[in-house]
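There is one chain below, alone, in structure tokens, taken in the form predicted alone.
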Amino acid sequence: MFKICSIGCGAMAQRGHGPAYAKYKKDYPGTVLAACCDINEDRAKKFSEDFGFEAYYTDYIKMLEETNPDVVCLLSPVDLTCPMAVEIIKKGFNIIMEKPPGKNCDEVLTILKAAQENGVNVRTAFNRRYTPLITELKKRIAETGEKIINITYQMYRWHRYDKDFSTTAIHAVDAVKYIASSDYKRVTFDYDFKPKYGENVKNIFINGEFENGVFTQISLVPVGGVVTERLTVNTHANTFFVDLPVWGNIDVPGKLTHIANGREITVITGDMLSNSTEMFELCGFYDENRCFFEHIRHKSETTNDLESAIQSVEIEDYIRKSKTLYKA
């Protein structure tokens, strides 16, 4: 018996994550979906019933304490994930956690302090890596044998007038890292302040170098038009193109385009990878909580993917504070 506790049952935990559980309980059987929990008692009643959990609590302390699960996934706001990660994991619980794993570098290094000396599992959700057409991509770009020169990402939204766009920006940064297989060395930002939509609005635009010779620009508007994320990424003699199923989104499955020496090599779109048109699996959601729980069901070495977020908590954090320089 496989035991699954949830923490959060607000809209993203609705859309990916307990879409995600419900298959995972069908897929592998064996699986249980303990409980879940919510400080909105209504909300956690409601996404029991709606995925399958046999219970629902508002205090996620006394849930942990009666079900004992073996894993925990926490969807909480920014602002409470460290000390709850932190508590969840002295009590000796294996943890996914929503991205970004804290607001800053400090917050992500207590987190990973604190997994180190309780020898549990850890993940940091950050569903891009595990989309199915960026896996597809990475794949492709093994296969040519070339080093990537260069990669694009466009993350695009309209009417988000958030004062802290930075959480939902750090998508781009770690996808772009994950892809380039390496961390940042230098990165520039420049910023157009939206002031009349409200504090802090602003659309970003990044030019950074990776430490292996990869060169990017993203560019991250949330004042515009269209909710889409597109990615290029160019080797010396192919070219990728990637649009990303995002939900409220133009592109939904996505597709993924090569294109090498001039020629058309093939198109796959997100539905083909999947064998699904649901979002929660183009998206990956299915994807990062699948190879999570089986890495800690069949008992494989203690992993921990917090170090590979580092940086890009800590760029996220210069986006915040509308910094303009990063060096490694």
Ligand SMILES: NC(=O)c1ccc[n+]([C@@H]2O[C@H](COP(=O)([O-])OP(=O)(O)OC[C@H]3O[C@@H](n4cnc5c(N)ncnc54)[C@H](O)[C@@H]3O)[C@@H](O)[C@H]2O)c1
Second form
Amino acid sequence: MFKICSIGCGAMAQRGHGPAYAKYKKDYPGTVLAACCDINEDRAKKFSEDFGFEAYYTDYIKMLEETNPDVVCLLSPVDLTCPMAVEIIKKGFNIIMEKPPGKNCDEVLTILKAAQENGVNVRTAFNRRYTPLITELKKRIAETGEKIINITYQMYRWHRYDKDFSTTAIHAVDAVKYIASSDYKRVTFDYDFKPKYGENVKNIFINGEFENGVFTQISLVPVGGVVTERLTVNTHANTFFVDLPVWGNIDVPGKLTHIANGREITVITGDMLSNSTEMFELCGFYDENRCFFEHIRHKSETTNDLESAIQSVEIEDYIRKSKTLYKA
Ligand SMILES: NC(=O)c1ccc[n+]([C@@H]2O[C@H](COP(=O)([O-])OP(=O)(O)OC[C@H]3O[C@@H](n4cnc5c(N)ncnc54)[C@H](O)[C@@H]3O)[C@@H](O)[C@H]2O)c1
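For comparison with the form predicted alone, produce the structure of the form predicted in complex with this ligand.
Now the full complex is given, and it begins with the chain already shown.
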């Protein structure tokens, strides 16, 4: 028996994670969706009914003590991620938490220290890292035998008047770092402030260089006319265009185009890789949860991806504070 508990039954839980847990239970016999929790009782009840949890709670400590799960999924507001994660880890539970794993570097390090002291498995749910099109991209880049020269990433949104867009921007920063397979060495930031749209609303233009020599340009435009995330990767003789699937965007189910020496080699769509048109699969929510659950079930060594998240959170904090130069 493998028991899953989930905390926070808001927007991401409903559309991304709940369907992933239900599919995992169907695909992997012996899985029990033991309980879910939200301080809003109606939300907790609806989530348990929608995805087949056996119980719901409004107090997560009580839930953990009464159900003793094998894994805890933390889908809380960003401000609560660090204190809640530390409490859960100190009780000895394995945990997968939504991104970002803390608001700043200190918070990530606090979670990392708790994880190391308690020897539990910890995963950050950066779903781009598990999006099937990005998994395929990494595989195809490796097959060329060439080094990446540069990566561009454009994240456009419409009507995103958030005072703090950095918790969304981190997806682009982390995805590029993941594709480059290196740490950022130096990053410069330009900001185009849009006060008529609200306090701290800004377009963000990033130029970065990685330790392994890859260059990147990232454009983050929260108030545009479309929801898209499109990226390009160049090697010496190969170019890859990827249009990622994102909720509400025109690119669903997403597409990867590979061009070599000026000739189109492959066009592959997200649904061809997932065998599904469901967003929770196309966007990586199923795979990020499945990989972590399967690791806990079958591997003896503990896994912890927090170190690879530290720099992404650091750069997120630079964007939040409108800083202009980052040096590793
Ligand atoms: N991967 C992605 O693409 C993506 C997109 C958006 C948000 N997120 C992340 O998902 C997380 C949740 O975001 P959301 O948009 O679902 O937020 P949300 O506000 O819709 O949901 C959060 C839920 O947590 C509940 N909650 C608050 N305190 C609690 C407590 N002490 N115990 C139990 N429940 C509690 C709230 O009542 C709410 O229902 C955030 O970390 C955010 O950064 C990820």
